[in-house]
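Read the single chain below, which is given as C-alpha cells and is the form predicted alone.
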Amino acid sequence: MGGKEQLFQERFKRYSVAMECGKPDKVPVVFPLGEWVIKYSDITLQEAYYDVDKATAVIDGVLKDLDFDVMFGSINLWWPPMFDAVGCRQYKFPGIYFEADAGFQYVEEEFMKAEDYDDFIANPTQWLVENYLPRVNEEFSEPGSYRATVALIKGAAGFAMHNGKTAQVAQKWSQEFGIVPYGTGMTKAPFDTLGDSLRGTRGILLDLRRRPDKVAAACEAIVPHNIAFGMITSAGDTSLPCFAPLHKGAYPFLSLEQWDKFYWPTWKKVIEGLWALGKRVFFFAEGDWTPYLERIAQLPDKSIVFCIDLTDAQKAKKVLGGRFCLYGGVPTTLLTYGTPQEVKDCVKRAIDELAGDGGFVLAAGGVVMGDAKRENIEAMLEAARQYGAY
C-alpha cells in the first residue's frame, strides 16, 4: 500500500480516532464542500445540478492543491432529473423556474392535512404511498395511470443514474486524492420530518396547540421508519456517521417544555436504535443548542458527533466533551465576511479551547453559503494544519 491509498488510510484513522473521543497525531480538518465552489468556476448552476460530469471537473480542480483528511457537503444535494420527472412540487431547480445560477428552492406546502392524522399514524408507509406521493408529485395524481407509470420509471431511472455518478466520484476522490467522506446515510428527528415535509411549519406549530396529542403519536411511529432510513441510505456501513440536518430543534424555535415533550423524546429514541445498531449520528445542530446540553449528555457515550454552530462551544466542551467528538469551530458568516486573518485567528482559538485531549474535529460550524471566500476557505485548512498538530 502507497501514495493516495496510504493518505487515505491515514485520514480515516485520525477521522476516526477523534470519531472515539481520541487523540490522533493531528487535529483532523474538514473541507466544506458547497455551491460557494461555482462562482470560482466557468459553469451555472443549473449546470452543476443536471451535470455531475461538469461539476466534479469544477471540484477536481479545487481540490488538487488543498491539505484536508475529511470532505462534508455536496454542490447538489438533490436529485433534479429525478424531481422534474414526476413533478415534484416542493423542489424546484434553476435554469426551469428561474435563472440559472440561482441556487434551488424548497416550496414548504401542508401535503398532510390536519384531518390525515389518524390514517398515518396507524400506517405511516399506506398512508405515505397512497395520499403524500400524489400530492407532492404532479404525475402521480393519478396512480396506476399510464402518466404516472411512465414518470415513476423515468424517476428511478433518473435516481439509479444519479447515484450511481456519484458513487463513482465519490471512490475517484478517494483514489485520487485520499479524500475521507464525512459520513454515509441520512436520517432526521421525527419532529423535524413531521415538521419539514408532511404538516409544514405553519401546520406543526398549531398543531402544538390544537392537537398536541397527535403529534406527540405521529413522532412516535415515526422512529422506526427514521432507524431503518438511516441504516438503508447507509448501506448497512457503521464506519461513519449518519448525516441528521435538525431543523426545528435548535433554540429557541420551541419553548423548553415544548422541547422537551415533542422533540428530544422521539429524536433520541433515534439515536439510541441506530447506535444500538453500530450507527453513529452526525448531529448537525445548526443553530443554538446550548439550553438542551445536559439532555443531549443523556445519550450513549460516543453515539454522536456533535456540531458546533451558534451554541456556546466552550459550555458543549464542558458538558459533551470526553464522551462525544466535538465538530466545528468556524462559523460560517466567517467564511463570507471574514478576512484570511480573521479566519486562521478564529482556528487558532478554536483548537486551544476544544482540542487539548482530543476528540475533535475542525470545520465550519453548519453549511458553508454559496457566498463563501475561496481564500477564507483555503485559510481554515491552512491554520488547522499550522496549530492542529498534538
Second form
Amino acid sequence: MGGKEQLFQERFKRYSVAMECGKPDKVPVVFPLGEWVIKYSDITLQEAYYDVDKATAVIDGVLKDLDFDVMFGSINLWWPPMFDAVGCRQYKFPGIYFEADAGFQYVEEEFMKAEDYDDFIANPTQWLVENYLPRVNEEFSEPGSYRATVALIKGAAGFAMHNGKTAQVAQKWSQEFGIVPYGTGMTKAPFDTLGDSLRGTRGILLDLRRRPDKVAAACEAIVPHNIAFGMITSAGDTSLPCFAPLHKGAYPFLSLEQWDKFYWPTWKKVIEGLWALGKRVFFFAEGDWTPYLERIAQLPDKSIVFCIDLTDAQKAKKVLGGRFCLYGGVPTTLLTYGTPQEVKDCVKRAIDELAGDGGFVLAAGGVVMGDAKRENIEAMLEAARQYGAY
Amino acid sequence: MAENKVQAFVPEAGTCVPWKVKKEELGQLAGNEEIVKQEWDKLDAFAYAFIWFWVQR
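Can you switch from the form predicted alone and show the form predicted in complex with the partner chain instead?
After this comes the whole thing, all chains and molecules, with the earlier chain placed first.
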C-alpha cells in the first residue's frame, strides 16, 4: 500500500479516532464542498446541477492542491433530470424555472392534509405511494396512465443512475486524492420528516395546537422507517456516520415543552435504534441547540457526531465533550464575510478551546453558502494544519 | 397467481412487498428459494428507498 491509498487510510484513521473521542495525530479538517466552487469556474449552476461529470471536473481542479482529511457537502445533492421526469412540484431548478446561474428552490406545501393522519399512521409506506407521490409529482397524478407509468420508470431509473454516479465519484476522490467522505446514508428526526415534507411548517405548527396526539402518533410511526432508511441508504456501512439534517428542533422554533414532547422522544429512538445496529448519527444541528445539550447528553456514549452551528461551543464542550465527538468551529458567515486572517484566528481559537483532549473535527459549522470566498476556505484548511498538530 | 394476490398488508419498515407476502402468493418454489428471496429483498429495499426519499429532504 502506498500513495493515495495510504493517505486515505491515514485520514480515515484520523477521522475515526476523533469520532471515538480519541486524540489522533492531528485535528481532522473538513473541506466544505458546495455551490461556492462553481462561482470560481466557467460553468453555470445549471450545468453543475444537471451534469455530474462537469461538476466533478470543476471540483477536481479545486481539490488537487489542498490538504484536508474529510469532505462534506455536495453540489449535485438533487439531480434535476430525475425531478423533471416526474414533474416534481417540490423543487425548482435553474434551466426550466430560473436563469442558468440561480440556485435551486424548495417549494413547501401541505402535501399531506390534516385528515390524512390516520391513514398515514396505519400504513405509512402504502400511504406515501398512493397519496403522497401523486400529489408531489405532477406526472403521477393519474396513477396507471401511460404518462404516470413512464414517469415512474424514468424516476426510479434516474434515482438509480444518480446514486450510482455519486458512489463512483466518491470512490474516484478516495483513489485520486485520498479523501474520506464525512458519512454514508441519511436519516432525519421524525418530527422533521413530518414537518418539512409531509405537513409543511404551517401545517405542523397548527397541528401542535389542534391535533397534538396525531403529531405524536405520526412521529412514532415514522421511527422504524427512519432507522430503516438510514441503514438502507448507508448500504450497510457502519464505519462512517449517517447524515441527519435537523431543522425544526433548533431553538427557539419549538418551545422547550414542545421539544420535550414532540421532537426529542422519537428522534432519540431513531438515534438509539441506529446505534444498536452499529450506526453512528451525524447530528447536523443547524441553528442553536444550546438549551437541549443536557438532553442530548442522555444518548449512548459516542452514538453521535455533534455538529456545532450556532450552539454555544464552550457549553457543548462542557456538556458533551469526552463522550461525543464535536464537529465545527468556523461559522459559515465568516467564510463569506470575513478575511483570511480572521478565519485563521477563528481556527486557532476553535482548536485551543475545543480540540485539547481529542474528539474534535475542525469544520464549517453548517452548510457553506454559495457566496463563500475561496481564499477563506483555503485559509481555514491551512490554519487547521498549522495549529492542529497534537 | 392473480387470484392469490394478498391485497391488504402493512409492510414493515425497510420493505414494500415483503418476501413473506410474495411467498404466500407463489406457494412452493421449484428451485432454490433463498436465491430468489435475496434478490427480491434487494430490489424491494431499493423501491423502499425511492419511496421514502421524497419525504427525507
